[in-house]
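One chain follows as structure tokens, the form predicted on its own.
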Amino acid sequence: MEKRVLGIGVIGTGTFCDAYLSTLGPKYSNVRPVSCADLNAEAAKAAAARWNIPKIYTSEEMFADPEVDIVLIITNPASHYSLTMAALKAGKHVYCEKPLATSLEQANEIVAFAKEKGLFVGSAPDTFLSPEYQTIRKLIDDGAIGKVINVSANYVGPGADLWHPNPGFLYKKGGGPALDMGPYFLTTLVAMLGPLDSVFCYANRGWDVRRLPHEDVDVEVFTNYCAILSFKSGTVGSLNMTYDEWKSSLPRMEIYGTEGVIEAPDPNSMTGALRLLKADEFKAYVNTKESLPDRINAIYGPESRFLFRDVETVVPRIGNERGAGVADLAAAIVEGRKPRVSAELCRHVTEAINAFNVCAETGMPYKMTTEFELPELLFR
């Protein structure tokens, strides 16, 4: 039986589209970029030339093209809902950059409409499909660290001010670290540990006016979040997200179990090692120390860091590339199964992000209303 290759239409050909187009086609042979569109016609032409894309369209022309099976939306968050709904109404499957939508109401409408029409929708990030995080999920499922009781996730830095050519939009409505970086951490966490039951969050902002290299911007959103997560599984955790701090030595992500600890890479950039500490090895090492000061230092000081051992991934490292979610969605269409980056999972993350702001404004915890099925492991 001949393998079915699905056509991809790309809307949004800014710099980030290269992260997708460098893999869609070259790495994943079940998809093929066939058209692109952008409000900036020159950007669309340049992307088409770089990646040998045969058609340059408006979005309306793309929606009407029978060669386009999946619309890949790589635009600003404020446009995700309208473009996704327009593509669905044209009968196209959709994969969207994060977040799926900027409100739970929008996400609910997308999920309901796609289900009614028998169409598939997915949304970035797909980094939990990386070899590193699939290995972590397998370690958890196999009981390598026992019962998972706590997680710590941290995105701490000065925002994009020092590198982005035009970071002002990050401080306007629809911006902020929760919508920008939150999806990487939340999607990864729930894809490993299952749905959230409730959340609580405090938030504030460091500056009312952001002094950027080329302009001063009034800050309209919270830029510093401290969230508490409660999972249906019983796991609890913390999530720090800020644009207001300069540097941190906090781990990007650690997962704590009754029988060990997993040190995980950054779920955005995929930098950092995947390491595992086993409780029995830790206890055995501490027990080699005879004096009380030595035992305390072995437990709480840096001395025992060597017990964190590198873990070989289920398949070789591939680095920071995007496209696995699009390819899996395409395979799901052909195979008639639910995609791993499902619309329901993405909606759950959208609800959690919006819940942080609700908590910060009301001072009350938020009970989650959405659920999803834990995605199957990609590698067995």
Ligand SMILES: NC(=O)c1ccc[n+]([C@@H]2O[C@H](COP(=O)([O-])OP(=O)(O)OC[C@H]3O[C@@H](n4cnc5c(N)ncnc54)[C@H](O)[C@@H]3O)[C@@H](O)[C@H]2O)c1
Contents of the next structure:
Amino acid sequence: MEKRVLGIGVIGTGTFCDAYLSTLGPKYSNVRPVSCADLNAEAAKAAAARWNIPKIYTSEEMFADPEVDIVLIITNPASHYSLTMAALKAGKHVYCEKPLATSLEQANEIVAFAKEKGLFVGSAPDTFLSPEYQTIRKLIDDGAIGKVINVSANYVGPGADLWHPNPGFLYKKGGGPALDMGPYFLTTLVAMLGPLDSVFCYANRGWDVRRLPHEDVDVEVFTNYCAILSFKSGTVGSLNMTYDEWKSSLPRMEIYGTEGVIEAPDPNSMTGALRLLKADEFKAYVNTKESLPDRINAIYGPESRFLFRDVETVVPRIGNERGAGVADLAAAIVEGRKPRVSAELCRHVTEAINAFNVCAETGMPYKMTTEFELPELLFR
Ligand SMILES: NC(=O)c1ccc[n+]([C@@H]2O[C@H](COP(=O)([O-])OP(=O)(O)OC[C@H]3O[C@@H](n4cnc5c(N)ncnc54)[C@H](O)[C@@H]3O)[C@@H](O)[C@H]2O)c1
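Structure of the form predicted together with the named molecule (previous: the form predicted on its own):
Let us now look at the entire complex, which starts with that chain.
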């Protein structure tokens, strides 16, 4: 491929498109938005004006334009699969907002078709490419916390009712915390620790009817998930995802190894610290305490939290931005390598999220059927 700057066609110019359009071009100069499309013509017109996008299209017109190399889909989840397949059939590479698909069957079809056509497909989230999570992956790879034994990941809060202008859809089929927020936690976890071997999950709901500010909504999905993860590497972990708990002091993400502990930021908002506690330092501190109560307090009490030291990221902190995955996919096309946000990785996450519902309904553990290759670090 001769072109170095690839053309992006954006389908879906609603609430979230600015998160991409503010970085694709301005920050990532190997891509350039060349056209946009939306069922709502006004939304497409407004985005084109805001971001200087030359062409406003229908999806079909976009698929026919040779200037578009990658179709970026930022529509509502129900249309992700059909738009992805249509773009692939038109010979375009695709990057899609999460989730890639709503079922494993759809994800399998996407992966198989893209492979047959020699096209790349990636799906959000790409926050594992953030400086913080790339640094964590490097810490793990370099053995900074020894063998990884356990992870604790928690998306815990009261849902979007107190801030979202119209959160009712989150309680309807296709909603719920596992499908909406699970991809952030699962993608980040598996991009650090490798594929899952099996999962188990219980789920329930706090309310059958959700009393929202402007309406009462019948809850059609589980709103509280308690999942157990078993990775092929031997690491185990727990993942809570809930819209039903007002407040919690659980960590957003912690990774426990034989030689230390990593406290990681929220893999969605990227808020929260990146800190490392080293087992040697912890043991030395506890050994400075002479009495049994002091030792117990140093081990279990909050005072020893100061031993979690801030870690400098291997590149400067740039915050909660989107677009890294699209830029990497474009670079992969030019360089003839696999993108880091690979279709297989996204399919694995899709399978796990669907498995949580299967487990919750059957009461049985679920053996994963898909795998992926651990993505290369952005830098060594
Ligand atoms: N809003 C957020 O904070 C947020 C954060 C992270 C990820 N996301 C993801 O981004 C995606 C979009 O979310 P949003 O909040 O921007 O939704 P939105 O409803 O504000 O915008 C979606 C847009 O897509 C258009 N659209 C829907 N189907 C279409 C089709 N078949 N063809 C063309 N246009 C179509 C709609 O007209 C709408 O303008 C979702 O997958 C969501 O999970 C959203």
